[in-house]
Amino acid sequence: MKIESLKIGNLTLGFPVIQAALSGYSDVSMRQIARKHGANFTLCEVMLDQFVLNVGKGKKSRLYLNAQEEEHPVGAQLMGTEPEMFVSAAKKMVETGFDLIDLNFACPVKKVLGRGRGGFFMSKPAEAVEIIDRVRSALPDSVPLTMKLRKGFDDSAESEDAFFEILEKGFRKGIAAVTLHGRTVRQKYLGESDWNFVSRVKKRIGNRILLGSGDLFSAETVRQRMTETGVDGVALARGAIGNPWLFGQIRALLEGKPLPPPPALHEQRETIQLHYDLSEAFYGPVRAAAEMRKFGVYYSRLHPDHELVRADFVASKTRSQWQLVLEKWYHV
């Protein structure tokens, strides 16, 4: 298939497979593995608008307010309850120096939902919509504005009318792009992303511009599923934990190249070492013996003795014990 550069708003992103923001995980240093591998662009973890307000310029805020200069362009992501907290928290991130704002209306999450946020807002399209005026308002013309949505609050009638009110009147507000995971807040991660859903969403929008989102764990999967929706691109989510090289595979198969084989152990080596190196630089020797951990749950899953290397990931406490694993199990 031939591979369309993408574009949102004033920035051209080129290679249209972005990686997702992912609570938890895609901070500063999984940022820069995903880059290095191949994504032009990237989200940061969905920030609360009342962490982005209340958090000082001290420590915290050099954590999660961070786009490093070698990452641009990079987005944020916000999640919140009123418009002006949205509004004046995606003000202080575009002034830390994010290139893009991305409002959550999706997550999905129990306690999220319980204080009106994230997918809260698909069964609420008149607020949802005033989030997005108001935030469009407030933000300079060269910073993009976009959203997160899922495909509904739940598989009612009602629901799927309020998806589209938010869509419709949220590109006639200003947003700049969509992207779309095929669940519904209800389903959470369970069941199949409804891919057929955001086929009929990309053909009813036209030109806009529409990212896919869900269930995206191979190159396969995601060149399919471009070419039978005709969405301008997708955005990586759970399927780059751990699994950086899933860009240049991709890559690969759009360029109708062959499919890329899997990473050697020693190549999987170089790059757990690296995002631990940049973690270690970012967050200081012991936190980042703690963030790695998670990391390694996922990396383990390449390895053929993926149950033994996961155990002794997740046990691994300090640098020299996450060396020692390196060394017994990604050795050349």
Ligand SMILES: Cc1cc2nc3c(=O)[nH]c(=O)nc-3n(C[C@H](O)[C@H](O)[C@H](O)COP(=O)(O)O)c2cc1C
Contents of the next structure:
Amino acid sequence: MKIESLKIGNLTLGFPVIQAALSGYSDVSMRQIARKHGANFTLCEVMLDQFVLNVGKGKKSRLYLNAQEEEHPVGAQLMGTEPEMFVSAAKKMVETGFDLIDLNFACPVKKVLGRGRGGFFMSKPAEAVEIIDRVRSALPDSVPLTMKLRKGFDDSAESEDAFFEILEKGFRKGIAAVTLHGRTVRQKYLGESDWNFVSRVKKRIGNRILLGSGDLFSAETVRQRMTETGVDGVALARGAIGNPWLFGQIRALLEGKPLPPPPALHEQRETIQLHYDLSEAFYGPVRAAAEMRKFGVYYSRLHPDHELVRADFVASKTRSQWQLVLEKWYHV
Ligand SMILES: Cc1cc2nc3c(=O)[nH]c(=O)nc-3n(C[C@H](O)[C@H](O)[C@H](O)COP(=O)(O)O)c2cc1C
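The form predicted together with this ligand is what I want next, because the block you gave corresponds to the form predicted on its own; please supply it.
Expanding to the full complex; the earlier chain stays at the top.
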């Protein structure tokens, strides 16, 4: 399969496999790890419009509203309710240095829907289109505006109509690319992601840019999904947590090369160590130890003694305890 270079607006990204937005995970350390393993574009965790607008210049702003120099191009993702707030927050994100703004119309979390945010818009096409229009008009032409959609709010025919209304009008208003997760909002994460729907959408939109998302856990699956659906790219989400090697494995398959062997223990150790260092440089020692426990759970899955390794990562409370875990299990 020939790899097509991915272009979103004026951003030429090349390798068409990006790091998806992942709340609680795609922080600066995970994004840099993804880049080092071959992702040319990454998205931050979703941010609320009111957070973006109210945050000062202090620590919280540094932690979230922050595009690091070494990670361009990097996208920010925005979630909110009112068009004016979306506009002001998107402008602030651009001033902060983000290269692309992604609108989240997909989040299925109950509290989010209850507040009229995220996936709520899948059932409110006119409101979604208004937000797209207002934000697009307010941003500099050089900054692409994209959106994240699910296949509908639920499985009804009205829901599908609403999806296509947001999609078609969105492109007409200047959306540069859509990432589509092939589950409904109601479905949350149950059942399988519907790649037949992704395929239908790609056929319908022709040369406009579509990235697929959903259940991408192996390089072979990604290659197959890309070939079968004709999507322009894919966003790796859960599959990349604790497994950034997936980017390189996909690259090899897309270039027609054999699948590289799974990472050896010393490679795993190097990446886990670097991830910890990046996290600590950013959050400081206390928070980094807590953040990294989450990632340790995922990294451990590649280890032959994964249950024991996982338990040790989870029990690790400090940098020195973490080092002992690496020494014990990743010693070569
Ligand atoms: C823990 C978690 C956090 C997520 N956070 C976001 C987010 O902030 N923004 C977003 O658009 N999607 C978010 N997603 C959805 C993913 O980007 C992706 O679309 C979804 O997980 C399907 O892909 P996967 O099955 O390959 O994980 C999140 C998913 C998970 C599991």
